[in-house]
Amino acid sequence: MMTEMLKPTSEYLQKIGFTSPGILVNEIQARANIRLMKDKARRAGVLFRPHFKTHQSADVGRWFADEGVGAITVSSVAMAEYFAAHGWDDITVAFLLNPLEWPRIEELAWELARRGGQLALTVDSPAAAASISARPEVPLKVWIKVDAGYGRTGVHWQDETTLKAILGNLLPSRHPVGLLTHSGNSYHAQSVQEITTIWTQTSQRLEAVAHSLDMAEKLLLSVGDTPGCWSVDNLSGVQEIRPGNFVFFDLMQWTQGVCQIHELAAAAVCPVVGLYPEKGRVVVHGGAVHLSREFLEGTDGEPVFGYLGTLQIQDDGSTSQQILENLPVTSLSQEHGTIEVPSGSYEQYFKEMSIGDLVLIWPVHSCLTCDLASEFRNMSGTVLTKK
């Protein structure tokens, strides 16, 4: 029975040094995920600019560098500064420009330029574009954010007036310009076929924008989302991809059919702090500040904030891992997570567990769970540096 591995999994997690909530990273699998995505981009002839907000770790970043990756995406100026301090010099901040950060932006842009690199910013308004043009001497690249269907930020792809106003404000400053979008709607797709449809629609809409601006041959097109970049066979139509979540994957990607169980490469480690046989519950130190409030819909329609998992380490160092869908995290408070045990099955699942044991929880969204974590360890127990 898979649940027989709960106790050995706990013993293993304790052996490699976990005592409080943290993240277990399968370095071998993460490196394999990086290699596969990098090779796919190379075959398609597109630039691979992975998003580092998923891991936010200088050590994990080195795994990308080991595969020849030289350009990255981040989601804040602070994150750009962190990775610049660890040797990265071709950085796109794929979050809309905050003019209050201009002093830091200018300092970082000049530093990267001195190293032969470049800082790129993202805008979706004429006002933001004008603030860049007011600094023509600052060495920057600029991406115009396009809303190609997600609906969160960006200029709607058919809003030619605003797009031309932004471009008109940027061109006099002679900063290189491109079109960028994030297909966040692909994370809500119900199948790989739907993901492919979203990818095709997104790339076609970006191309349509470039043509409407009479700059089809000059504007680079950049798309970023793991479901599309990982699942779609043909990446044609764009020049750059920016996936991030694929390095670790998560339950969201697994339920979509984007990844397989063995490709999951990061899970939350949570201490057991409460055992309640009479209630059929287990409570862990792993709440909203550890797992986030992201959830899936369970079979009963109720929210699931993660599933318990098990690990079996083979003699050659490889792992066999399982998702225990019958042991969901069903509620969260700030620090507490509650695991519901199937009716009448408590003794079957937890008879060997004790207060202080550790459980592995596969997160719904690894980006948020990893952002919240204070401790990363690989499968050997080595602590990984994190922003």
Contents of the next structure:
Number of protein chains: 2
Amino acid sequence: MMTEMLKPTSEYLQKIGFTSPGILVNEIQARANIRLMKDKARRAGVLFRPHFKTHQSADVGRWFADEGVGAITVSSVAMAEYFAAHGWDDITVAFLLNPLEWPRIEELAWELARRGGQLALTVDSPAAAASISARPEVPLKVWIKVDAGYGRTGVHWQDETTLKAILGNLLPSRHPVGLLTHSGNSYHAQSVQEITTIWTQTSQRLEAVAHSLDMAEKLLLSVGDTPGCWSVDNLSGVQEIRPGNFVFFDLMQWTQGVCQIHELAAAAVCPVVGLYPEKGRVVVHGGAVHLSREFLEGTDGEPVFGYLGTLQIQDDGSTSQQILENLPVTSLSQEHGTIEVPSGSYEQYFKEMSIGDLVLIWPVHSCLTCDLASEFRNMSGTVLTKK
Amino acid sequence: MMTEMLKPTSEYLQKIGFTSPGILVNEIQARANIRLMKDKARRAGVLFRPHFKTHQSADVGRWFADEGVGAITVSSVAMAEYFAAHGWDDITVAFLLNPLEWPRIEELAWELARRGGQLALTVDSPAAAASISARPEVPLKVWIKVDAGYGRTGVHWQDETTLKAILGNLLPSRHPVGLLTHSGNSYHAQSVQEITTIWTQTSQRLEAVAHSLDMAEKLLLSVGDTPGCWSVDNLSGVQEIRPGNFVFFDLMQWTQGVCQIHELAAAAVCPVVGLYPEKGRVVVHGGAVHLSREFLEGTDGEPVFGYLGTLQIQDDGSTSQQILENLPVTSLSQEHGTIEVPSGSYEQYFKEMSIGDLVLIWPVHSCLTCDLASEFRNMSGTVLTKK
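Same protein, different condition: the form predicted on its own was shown, now please give the form predicted together with another copy of the chain.
Everything in the complex follows now, all chains and molecules, and the chain you saw is the first one.
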């Protein structure tokens, strides 16, 4: 009976060393997620270049290396420097070039090249492309960011003029060039069918761009979004995938139907600091600086900043995880998280719980929650290195 | 003409050393805010124990020390340890006790006592009080958290039974005791009149609690919220105030009418990475991991994650600051912030701007934005130490 699992979950979390807010990483499940995605990419014959912004952890990075992954994606130069310092040498910064960072970028590009690797940058304007070709000697690869429908950044896939201007600026410096997009619109899709439609449209549009530039055979195509890469049957049509969130997943991916409960691999651990049976409320040390203010809409239309969860360790070491949708985090301040317990069920859930017990909270958006965390521990209590 | 100030602001920010996302702290204004609050507390005869969770910076802390401040408030044991390591020895953790942190708490309490200072903890339950009185030898002060109307945590001010039970558990161990509240409801008040009403009600309710416990002369009363402490004419009725946000202020305090534009003392600095005149859009390196996802409601009812700003340095070294309400940050992803430019005014604001220029973004909630920052610089470009 899952309602009885809050106390054993707390005891387990204490046993493995948690005392303050942190993140529990289910290493076995995260490794399974990595393996599944890697195998899928290999079967499709596409390069698997996972995005490391979700975990930002050198130790979690090693789990990818254990599966033979050698190429990664990051979202800032600072993150590229961190992973380069931990041995990665084939790194794409899938975030638009900031020319003020050239001194750091050049240093990193040379360092990776010395190791036989490569740094790749992303541009979506002729000006940024010119800034790269002004440095023909710097060993870099360049991705042209294409807006294939998401509409955030990138050159619109039909804007041939700008695409040609960028390519024209890049070609003289002979840096290798590819086309990259992020189908962020797939995160708002309502079904796997819709995710698949976005995937197909995206890869077709990238191909159309390559054709329109007369570079169909020469431009590598790279896409990256967890809903698409995880859900779509056939990954063909591109040369590279860059999903990131799938390593841990989160409530957004679960409510979207992309992942299942057992595939969630990271949860916030929060100490209970206030118990208010008369108000049907529990307060934890787990606020906006731990969970982030990302929310999803609860069944009553009000924001939900996470759901409490439980886990059971089976005799074979596998875990059984639950999401307690009855126990939403309904408000956050800087350090406080408030859980509203449905009327009449306080006793059912919390009669065994005391101040200083620990609860698991499934994050709405694991990338943001993990970015905020100062401590990751795996299920054995080993502390994992983090940026 | 403020619309022409984006480029000079960028040039200034580059000159003082910004290249990547960070926080500009207007040290002169922050020091003025500190002085004003300290003088007000002194005139009212109340102890000024500022909350340091807003800045979390040892260097900003020194500006308080320069004004004679010796007592501070923090919101976690980790923050208390940080400021203790930077010389502070009279520290209140205004966050409910987490008994799992006792080993760290005891060590810190002894350390502060050795230096002639004191650690204070906060409780709102008989169980947490018992956990403290079980350690009669540990040199601690204890605050009983009272809910005087906010409704988040604390014992309801009319719940005499629980208040007496807590006091009964605390008295045997002879730790000094006080009553503490946080009037977080003042952040939702619509006028200074309403803020004053909340202030008066809060101090009267704390006094009523002290009377009901027959401890009117013995229990110190402590309140803390920037709207009240900054706006209310007469701070009497309590012995201690714990405001924090006023050191920097933010858009929430400005839209609430608590502060004026010139009193804002911290802004995010973000590199421009995408310029899209045809869409009337600008994208910066400044996402949820920099600004936080705290938002206020824009004039059209849509969320605003910050407004662009400008600043001019006058010949006498003083600054002139503007909030560009025409230029809201309308969406955030992990690292991207998107600014929507009103139809037809792209040229007016951005014709001079290039990729790699820097913009100032006034944060919605400075406590969260500063918590996320890895770099503070003052107006001279000096990097400030941060937790």
